[in-house]
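We begin with a single chain expressed as structure tokens, specifically the form predicted on its own.
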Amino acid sequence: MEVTSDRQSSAAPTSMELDSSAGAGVDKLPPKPEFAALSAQEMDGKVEFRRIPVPPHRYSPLKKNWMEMYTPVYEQMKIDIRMNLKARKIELKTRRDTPEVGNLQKCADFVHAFMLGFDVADAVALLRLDDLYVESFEIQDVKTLRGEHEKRAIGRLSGKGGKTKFTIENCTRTRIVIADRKIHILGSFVNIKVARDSLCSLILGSPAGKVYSKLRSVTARLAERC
């Protein structure tokens, strides 16, 4: 009986022996290779384009702010940008030294936000932050209004001297553009939802004071979560 037990012990290695042998094998593995990040052209192998149409009422602001738009796009994001006067579009193109593929789409969103009416200082945040979006909707999407009723709704959204719009922007940390019937909101997903709910309440006829109080409670709750 003793002989058989000795044979079994010599034939079957213990768990400690297995662990030590596995550890010895891991130590002998070659080091993990490190490769430099591929550029946009190396990953895709071809040049990509984006074209953003320029509405007629944005020609003058575009001429005035061209260098402020050109500098971050060309120098920081490494994307070629030019104005095609014949087609009336801004054209964007990747370069050999474009560091990331997503830079082209970021620049397209930045230019599109400027065309919607946002200031360059506000729209440039789309280049620097990943969780910013632009959402657009019309007054008719919330409630069908015509004539004087629609004009009064636009007046409620802006407030006297733009007070209501500025208050919603400051509370929700968003930027709002009211372009006739269309409303554009720039911000993070959660903040856009809060601002949109406040604007919809104003369109439906809620007084500004009631919207302010609700906005304060919602923003306080969001601050507690953060």
The other form holds:
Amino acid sequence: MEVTSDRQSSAAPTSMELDSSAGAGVDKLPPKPEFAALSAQEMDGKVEFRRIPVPPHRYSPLKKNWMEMYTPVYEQMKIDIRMNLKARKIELKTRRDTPEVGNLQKCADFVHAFMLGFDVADAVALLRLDDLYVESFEIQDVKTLRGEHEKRAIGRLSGKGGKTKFTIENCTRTRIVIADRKIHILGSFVNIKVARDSLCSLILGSPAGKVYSKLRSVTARLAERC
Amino acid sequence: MAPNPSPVGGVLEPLPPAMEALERLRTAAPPYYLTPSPDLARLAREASTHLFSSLLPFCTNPLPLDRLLADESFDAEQIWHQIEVQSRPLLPVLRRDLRRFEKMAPEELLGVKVPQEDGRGGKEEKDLEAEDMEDPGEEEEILEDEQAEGGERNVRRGGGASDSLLEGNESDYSEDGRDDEDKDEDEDEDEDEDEDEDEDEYLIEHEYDPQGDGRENEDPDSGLFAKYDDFFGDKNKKSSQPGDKKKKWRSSNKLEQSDEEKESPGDTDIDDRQADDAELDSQDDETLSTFERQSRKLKSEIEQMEKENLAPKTWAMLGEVSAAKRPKNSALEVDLDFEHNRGPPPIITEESTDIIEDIILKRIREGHFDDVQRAPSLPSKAPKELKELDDNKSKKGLAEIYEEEYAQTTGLASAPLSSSDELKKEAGALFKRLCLKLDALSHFHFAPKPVIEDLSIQANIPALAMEEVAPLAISDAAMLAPEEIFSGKGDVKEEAELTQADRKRRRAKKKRKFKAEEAQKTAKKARGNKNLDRPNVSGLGNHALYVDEERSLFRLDW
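So that was the form predicted on its own. Now I'd like the form predicted together with its partner chain, please.
And the full complex, kicking off with our chain again.
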């Protein structure tokens, strides 16, 4: 034992000495370098830009909720945001310390969702969760309705005081915006699908009760699965 | 003197009284015959005796009797039978002769020789024949009356009457105290009373025949007043002969014919049949025994039944009969038997309605109705929690919802209460309070909680936090530990366990204690009542917890 240890101990310095040049390569490799993710800046160094137009009917809500919009974008997402009054557009720009590249897109989506008509509180979910989407479609994509029928279809979709819409929203954890002929749904993919199905059935003419019962069963199943 | 124009000399002597008797009988008013009068009876007997004897020479066969025994001792039936015995074979002969005489011219009639045993002269013959004309006429009249009556009776009896029937009827019609003549003419009246109007008419016509013009009525050719013999001459014939039946049939046909065509004269067939019948009758007249009579009766019944069997059945016997096959309204007369599958309908009277109404009122008052109640289904398992669809605008933003969801899935936060409904919360709170109280009650006597399968969303928190093992409330009946209750030292013995020495020891101790106390008391009294020092108090408030020498705790209430 001693011999070995001696040998080792003796060998060690000798090996160390001998292998000083080689041991560094064999025994003691330098630790792998760990590179942090590239920031947007470092990646290309370019500043990315987004411009989102503001429709006139969202002008005053934007004015009201500007700070609520601005704060998460600027502070959490680290994206510069400003309103170009002349052009009536919101402009988004990456900063140097923007952590991820995707933040800009998320902020753009967030602003776009707000412009579509969603609440800030709802649109903020886009910033926080990755897998939320906005889907838009028109009534005439489902069924061509003219005149009175169209109006009635819109009424059916909303329900009395909007309760049908709220019901669907609450059941499927989505947010729905009905803007004349266009319908926008914000939520996760599966939930969007369920909400879209119920909205389509409403457009096609089924009564609200039927839609509710279907919703109930579907969401129960979904909840079970999760 | 007498209506008899030329009485015969030899016979004249007994004649006048007899003829007189006849005359008187004839002229007697009908009402006299209604009541039995001995006078009329006597006359009748005389007359019948005379007639019998006068007819005797005309009888071709020798008769067992040579004179009529019609004394007072003989009753009507016997007299009648005697007459019958004579007249039966005689009648056809007389009838034949009569017909012959009718055909002949009146001048020829005078020259007819009368067959007599005495062998009288022509004049006598003439007279005789005139007399005979009369007598036989009268006799015939009377006899034919009798026969006619018999015939009438039998005509009325209907077709196919037997000989024995005829005889029986004739015997039935005899009554005590009445004579033949009376009987005959009474029978007429009896028949008037007893039988139909048709018969009455017929009889009346016949009765009002004063002088023997009955002959015209009795003309067989006319067929109007046909007698029994015209139809059924086979009174005494035996039914074994096949020809009889034919004749009987023929005679029955004849009867029908005559009934229908009363006024159609000139039936030559009747003459022939009558002749044949007369011959046959004469044979079997006296040879009838009871057995023969009975058998004849039976055979007639059999014939009747066979005739009925051959005839077409009544509609009621035909099986299935439609309305077309039976006469109108005939179903009303027949007692039809239906199988009624239902009971008779209840008869609604005032009483029944009252009863029903009483029941109804009683039920209403009691509230005891027979409503069908759904059977309560036992809750075998907890009712499924239906997710209630909230149709209000959600207060949380979408981001918050997802945040919560995420937190749940990663387990950072506790699960929120499911089905957060205000009412439910309130109900839950109330129930909790109630349960608390109940548990407090029930924890004195522990009973395990019944297990109900609850299909509710469970909060993901440790079970210990949910359940409480210790009881919420306990009685302080057993709060003190035993040693707190009693802190004694050594061996504690009961009264029963003490030995004598122990008892002595205890008593000594007691005495010492008592003495010590007494000493203290006196010392206290000596000191005075000023210093009301409390004894050693352990400092527990107003309740004096007095610590004794023996160091036992007990309370003293001031």
